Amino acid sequence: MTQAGSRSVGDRIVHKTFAPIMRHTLALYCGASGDHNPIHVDLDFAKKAGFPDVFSHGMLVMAYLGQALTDAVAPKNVRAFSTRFAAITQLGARLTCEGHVTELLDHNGEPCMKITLAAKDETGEAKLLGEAIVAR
């Protein structure tokens, strides 16, 4: 885990990659969240909603993201979590998530720093795109 209060903008905080998205990871997904989405795990069903293959749940990308920062600094710390879905993470995406700090500010009274997150596959196509406050 990162000591918040020793970073300085620009500074890379989140980092790691997990492995791919298989559809058994879609599966499991889909009883955890209860989500069951047949375009996420019926390749018939997503053939004709006009999808080559079924793909990954965008809350499943946030879980991973969420995870790859409570990796790096300690749950207790976050104070606000955001992202926003930017491309289809496609079956067999391989996800690497980062976070830089990108602003040191006080947040209602507290020190913190905000850190741009940002989860993309292996080609580097941004997937989901997000920040965080997190005190320092």
Contents of the next structure:
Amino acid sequence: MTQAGSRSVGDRIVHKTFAPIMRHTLALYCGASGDHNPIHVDLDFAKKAGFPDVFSHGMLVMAYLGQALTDAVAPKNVRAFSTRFAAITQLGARLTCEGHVTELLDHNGEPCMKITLAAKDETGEAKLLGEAIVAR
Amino acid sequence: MVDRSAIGRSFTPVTAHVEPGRLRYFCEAIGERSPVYRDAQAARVEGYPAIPVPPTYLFCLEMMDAENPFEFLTELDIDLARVLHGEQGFTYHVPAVVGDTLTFRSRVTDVTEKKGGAMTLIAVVTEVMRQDGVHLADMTRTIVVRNPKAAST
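Next up, the form predicted together with its partner chain, please; the one we just looked at was the form predicted on its own.
The next block holds the full complex; its first chain is the one shown before.
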């Protein structure tokens, strides 16, 4: 087995669940993030754009995924972090963020691990799929 | 509709300050409780000169301090209501901490059509520089534009 300290390929090292995303959550994130796109907080705007309701900022879900990540590894060791927004995250979603070590690698000459990340809602639907490169 | 002629377009650089109050508000909004992001002493113990920012906060800083946070959409004549975020990436060279002044320079690196023109994907790269000239980070994002249905389809 490939090992790095106590981290091995296949280990689930990131795991965190979050409270349901409420309208209030989106209002606070709108103000705090600088992303004032009304589609996330203004029902009239969202409906006019063809959506049944407001929905989460993708970057709020990425912030949760980042939080789950840096609960598990030291923030200063994170070299890269990326995600694909696979599906819209609806109001009320209860997210679980998980990450598994999928590779031990050298990144710019530094021993690192690749952590494959996912944020899923309570039905198991993947909302964000991503990865992080973390020094080990 | 945006086409490949937009590749290479750059936008007004944004200078943003990492302010403790705004960072605290962001941590509250996302439920971030880790002491390293909230307490200067805890941050120093971890080796930071001041409180560092959470992994996605650079994206927010650029929008917060932009004169027009949706400049690249208005410049490219894209309706905000038709935009979704497709992908987002960060490469970190040096941690950003409270007290930093950062300059963000964004440019379009790719434009591709998908699903027979139903969607346009726009890739934007943003270089983040610190006040002392240190190249702090890079961001990449893909914006998905849902195009109006063509009359012929």
